[in-house]
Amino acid sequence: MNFEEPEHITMIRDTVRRFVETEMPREAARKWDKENHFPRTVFDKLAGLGMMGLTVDEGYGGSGRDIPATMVVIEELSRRSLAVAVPYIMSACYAGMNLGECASEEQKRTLLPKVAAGEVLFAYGWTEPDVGADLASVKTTAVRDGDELVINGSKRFCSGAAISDYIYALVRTGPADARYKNLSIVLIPPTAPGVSITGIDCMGMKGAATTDVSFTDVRVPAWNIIGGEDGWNRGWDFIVGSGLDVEKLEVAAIALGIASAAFDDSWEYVQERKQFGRAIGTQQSIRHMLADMRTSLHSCRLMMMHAAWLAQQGKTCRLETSMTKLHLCEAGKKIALDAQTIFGAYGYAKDFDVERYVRDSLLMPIIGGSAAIQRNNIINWMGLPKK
């Protein structure tokens, strides 16, 4: 078995490294955290270099959906801004790959190639006030009026809601009782009128704000049900598809790359800091806190290889992406924390990058399918009786 990278991805990797360092140092990552603020150009010259069309057919203006390059390119990013790893997932995979699995043919044709050119990004509508893990119980309404839909309700922690081209929104179709088989997922551009956008203040992942989304008579055109007229109560079956899988590696990736920041930080701190007269990487203490760090993220690394390779080759890995997407989220949290304490009250300075791991670490076990949810598909899948 070879675990060596293949060329193609040390390549990507390369170039998103040489990227991040010209186009997002530090400073700048510190004041888009600050600020919560999207750097639009930014992320408009990162798809200068064609990293969207990672996950967009050829045919339609991308390169080929390459799964384990595009996490090489989310955990790139996110050693240094969520503020542009996760409008590059909201375009790359939000847009890009559910647009590739679940649209029609017309809306890829009409779409994808604005996707791979960086022009599209999605936000995901699927939680809301009353419906976390459960979204089968999602209460938001579509109905139709003739060629058009009229669409009332409200989601939550809708992140990049204000910047999105639009809404992927998970509503009900159907009797409220037919449950799995009364949803369509519509997109909803978040000017459109009758919707309201209000900002959630939250600690981490910032430059996509969280919002609280609500709709009230809002008129889309019926083309905008993904898979047209065929997706039509058909909603569950686009989530449930290989879609869900690759959004748990999405999170697992970002995970790994703040990680990976908090782990580089505290390797170089421990040979600057000095106290009693010699750099504190001299303790046992802190010796082996790096030590343990490494291995765990050694641990990561080669889970998510295993992951990205399967979904890369169509194979039933929804046991497999749980399993990353639940070490990865719980080990990166915890090697940004123990970064914290090898900077002591640097660590919890905002002056220090490592603050902002912790606060944007902290997130990832709870979004794309919170850790106990993880632990229940996982014991579930692996046929575990219940009674």
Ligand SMILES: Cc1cc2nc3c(=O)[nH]c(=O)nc-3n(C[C@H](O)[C@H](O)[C@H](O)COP(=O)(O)OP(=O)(O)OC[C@H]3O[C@@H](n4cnc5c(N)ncnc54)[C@H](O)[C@@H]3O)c2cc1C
The other form holds:
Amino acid sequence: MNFEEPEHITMIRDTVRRFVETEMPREAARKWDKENHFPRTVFDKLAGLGMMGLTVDEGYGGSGRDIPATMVVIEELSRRSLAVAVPYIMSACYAGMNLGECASEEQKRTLLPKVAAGEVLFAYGWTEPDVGADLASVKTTAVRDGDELVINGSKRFCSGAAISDYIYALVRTGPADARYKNLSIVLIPPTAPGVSITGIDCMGMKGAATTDVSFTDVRVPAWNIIGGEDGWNRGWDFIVGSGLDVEKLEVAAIALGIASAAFDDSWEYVQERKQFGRAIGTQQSIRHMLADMRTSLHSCRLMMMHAAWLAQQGKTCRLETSMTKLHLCEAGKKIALDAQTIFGAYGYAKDFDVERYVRDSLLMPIIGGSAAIQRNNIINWMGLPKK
Ligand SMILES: Cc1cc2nc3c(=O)[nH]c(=O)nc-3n(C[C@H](O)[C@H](O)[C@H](O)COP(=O)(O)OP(=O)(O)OC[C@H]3O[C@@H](n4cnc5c(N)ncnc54)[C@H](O)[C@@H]3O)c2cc1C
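With the form predicted alone done, generate the form predicted together with this ligand in the same format.
Below, the chain from earlier opens the complete complex, with every other chain and molecule after it.
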């Protein structure tokens, strides 16, 4: 058994750390959060380092699909700002991973080189006003009309729709009673006539603003069906394929990044902040909290390494990725809240990054399959009879 981080991943981690320090200073991260702003120029520089190519095979212009390395990039970016980390996921993962897994050869040849160059971002259009966890009941429809599709319906919490090139939309393509069978995934440009986008004001994850999107007689070429003609009515297969394992890890990697930042800031603060004539880091209650945070972070890191390794090997890992998603998001939330306790009143003030870590970490158990859904899946896969 070898627990050492492979050399090439350490190099990627160091490169992203240096990038974050020079291109994503703390003051900038605070500003992006406050203004709900996507720093496109920073994103473009990140693409210039080849980071989007980590999910794209060499034959399509990438450096070869490397899931552990991709998770490290997400973690390192999330330590500083989700305004860059989430658009990175929209590009490398939503576009790169999904196209690599599910697209037709022609779609791969057309789009993947652009993904590797940082020129394509996808927004996920899955959730709808009446559809949350139960995705198979989506109501947005796509109907064939010659070489085109006509789309009607609406999507909710479609994060980054306004900065995306395509909404990767789950749509109903046949009678609703067949549920899982009559679903397809279609690429819808947010600029197409008939698409309208309205912001939803949320607590955190600023930068890739989440939105309501409505489609009124939106026409796209049939070419935009993911998987080509073979992908028609195969949307559910694509959603529950191995891409879902990686998607769970993406959210877990964000949680890990935020928790690491919360721990690091706490570590410095307890040595600087003095009360009763001594640093608060000398108080047993604070010392124990830091010991627990560090222990929890260690368990998170090991789970992530293991699950990402399994996914990279192409091994069955739905159980491990669900456990990783569940544990890292719950533990990450607790670490952020503990950091807020350590910072006292300052952890509640917007001038301190801990306040943002708390807002951002609260989201992680909700998105990408809620904590309750992960628990359902874990226990069902463990095989405990329900009756
Ligand atoms: C900031 C933000 C960004 C988002 N970005 C995107 C995005 O880009 N694209 C996208 O498609 N969606 C996005 N979402 C939506 C997110 O994925 C959904 O919130 C999530 O799928 C859950 O749906 P829901 O919130 O409607 O909860 P519901 O499904 O209505 O569930 C409500 C509660 O009931 C629980 N519950 C539901 N069913 C079960 C069950 N079977 N067993 C046990 N408990 C259950 C849930 O865990 C939850 O606690 C985003 C949400 C937010 C807040």
